[in-house]
Amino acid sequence: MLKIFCALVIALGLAGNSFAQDLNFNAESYEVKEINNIAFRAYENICYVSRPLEPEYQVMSIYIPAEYFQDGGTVNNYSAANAPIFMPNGVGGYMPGRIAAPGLGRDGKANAALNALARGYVVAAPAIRGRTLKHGKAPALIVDYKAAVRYLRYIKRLNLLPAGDTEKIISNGTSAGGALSALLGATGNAAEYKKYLDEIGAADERDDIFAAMAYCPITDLDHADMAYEWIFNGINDYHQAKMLRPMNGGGNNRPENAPLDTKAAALMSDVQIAASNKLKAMYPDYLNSLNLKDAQGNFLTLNANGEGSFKEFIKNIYIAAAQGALDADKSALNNIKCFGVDGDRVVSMDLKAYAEWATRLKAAPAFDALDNSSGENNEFGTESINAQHFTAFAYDNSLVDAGIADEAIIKLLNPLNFIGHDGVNTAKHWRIRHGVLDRDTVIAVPAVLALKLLNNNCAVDFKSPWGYGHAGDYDLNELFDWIDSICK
């Protein structure tokens, strides 16, 4: 019924914010469900904007622990009034994201949403537009995520939300969904998104959130190619097939729509190798322009050869991960040549040897492909243009007749452009994870995000978990322990 309502809004061609008051939520329209002995009310497929451009995707579902509908009901010392709101997104590969509903994962275990309900959180899970939809190109995905936050605050203000504290909203996502979670956390109430929110009839409310969780975020796209080559330059074979992983995912817990990782390697072309050399050389100037500092206030920089304190910072993150692995298993680092061990201590790390061990996944440029063929190129297309470049380097060296995306649109997809800026309310609490074996992007990208946040007085928990590649939601107990620690 609500999807029919959304379609009618489009057909009527209503314009302006005047229709926002008709955004509705029926507290009596729900289904009681139970999974793994966890009972909850499910309010499903609620249209969260008044003028949806893609009605199938601009809907959300709200799940609430059943205990909160009993007198004095509590879960994990939370009540209906103060329960945090966990807001996962199902985005991967910048594709359309379905509602991340409570259920069992590929491994048969409770997924993040179901774990959140067991912890006493309200789960608000929006579907979100993506690049393969007519109206799904950038910045659609972040506009929808913001609109969903605004909808929650709208129905809370009208006393229609049955449970949940809208001042304790926590986002969560993996890969491109991790980038989206970071964008939501970084850009609260930024004026640059207003015209896009108005276009879809988002509620006139705030869209800042309390905390953001990002697993392996594919972010800072306009500089990610440089970072990738800073790590992988000199590794001239890559392990990516020219197809995407099937929609039902695959092995190694890789996200849906992630590039297909192959055992057999392909050799980069001379053009790609030359691009790698140039991109690596460009990275130090970009990194140094950020004026990043570590927790002790020391500037993190690189010289023209890519050496310096930022490199040592990155190596120390990996050394800490390796030390944890060695503490748990004395044989964990056997035959791994990139770490130096003295007795029971990991004392050094060779980043070049690391790149050889991890192996390169993507040819250069990793994101803004010179033939304009990447998913990210598609993300920066328009309703009439399938794909475009989004960096000056790829545009200037393009192998095809392709344009470049609008600079203002590119800005809207990079959280670094908003952190610390006037009029922007960035989340104060962050948890960022990038697996040691992740090479869909490189650790420098989330490290820069973490440092930028730290330098702007945010609390940041950033680690590189041992044994993981490009994946997410693998440490749910720790994730929800962290949420409890900042909410209680």
Contents of the next structure:
Amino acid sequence: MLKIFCALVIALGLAGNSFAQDLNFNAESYEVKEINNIAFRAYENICYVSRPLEPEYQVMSIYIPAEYFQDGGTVNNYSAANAPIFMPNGVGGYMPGRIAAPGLGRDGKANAALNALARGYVVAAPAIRGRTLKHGKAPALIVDYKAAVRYLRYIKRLNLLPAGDTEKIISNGTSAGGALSALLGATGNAAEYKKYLDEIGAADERDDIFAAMAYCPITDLDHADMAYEWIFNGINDYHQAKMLRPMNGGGNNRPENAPLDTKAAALMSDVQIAASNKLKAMYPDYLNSLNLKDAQGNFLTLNANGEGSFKEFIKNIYIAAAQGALDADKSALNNIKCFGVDGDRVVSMDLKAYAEWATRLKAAPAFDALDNSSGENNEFGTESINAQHFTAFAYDNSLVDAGIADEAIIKLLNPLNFIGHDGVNTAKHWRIRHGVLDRDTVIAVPAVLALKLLNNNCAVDFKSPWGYGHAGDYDLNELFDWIDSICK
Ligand code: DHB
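Shown: the form predicted alone; wanted: the form predicted in complex with 3,4-dihydroxybenzoic acid (DHB):
Okay, now the whole complex, with that chain kicking things off.
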């Protein structure tokens, strides 16, 4: 009887395991490629989890400069042993993200991954699940990015990774991908993700990283509606079409899958205008609850009217950007009314005039739409529910019969919930960019992220580049100079 029981247990155990695949890396399975005279080995489409739920997306490619396969080969003073690992994600619009492979960008120039190889970095580029897949809703995207980091550490420990220092992993992404990069950087080893990592058979390794680069991160989604109205309240026309932009479409450099930005304006409804007024009034309490301080240790706050030191801090970021533009070109601010200039100095800024100049992209609420129709509503759906609210405000004021996402899952998508917490290893080095003309989210959102990191002893390089809207990877020389400066 006992024998039969044991045989049954073993058989069941084997059957259970047979659903899982091993975490493999075959160092002999690569192609040699060359783009723009940059030669590299490409190990492509490697599954980074042992129980993939979306096998087409839970794969990663690893690209290694060819020099590291010659004895003692170096590039940019890096070697196979100490080359940093650049880890870009191709996520946009919270959609599934494809592998961000080395190649030429829309502008015909070397993209970030190809630049990284030229500079001697190893590139590890995972595809990542997104909101339109059956198993792709929150928190799938961050679980996959973490699993890819764990996979790299796993094959490194087995001495299979041909080159690259897994203690020097730098993430990169734009917009939803920037939010994802920030989330990876903020949440290293946080226990809250474990059950999701176990579900897909992620390697039992650490998932903290060295540095994070976030271009225009669409983050802090559960508070961004208030921040948006703090800046755009009073402007009642907006410039977004109801449809998503077509893949690869558009004549500007907005990321794929970003909402379609229109020239023609639509007018917000009375309900949306009322929502704007309420959300604006709610922002100061939220902002003050964060207890943020500037680099000199002064508290940054807002009074009930939305005025105060935090507003001055935000204005000074734009003033610094405008000063740079004026220094480069004396006529740069000629037709721009929101900056006050005295001689060759930018001395003041009017945030209301800025909002008129930049124009509102999204109706209120910008992210958690009252009709439950935004991409973010879809991101917070479940396997069986297409879309849900994720703020109490939109849920309470919903125009449709829609539920609200699980509080624990909303928490898993916000980096602010993890920075400085016990048992979490937040990346030490950060570079965050939000273009002066970006209105997919407002600058207060990445500014709060930057301040929270600064207040928790991270090194943060945060700027608003002049002349840029919602875009990323536009300053690759500076990006890689920054990475060199923190790695060397
Ligand atoms: C992106 C842009 C948005 O405006 C948004 O709400 C979500 C994502 C993007 O470009 O990824």
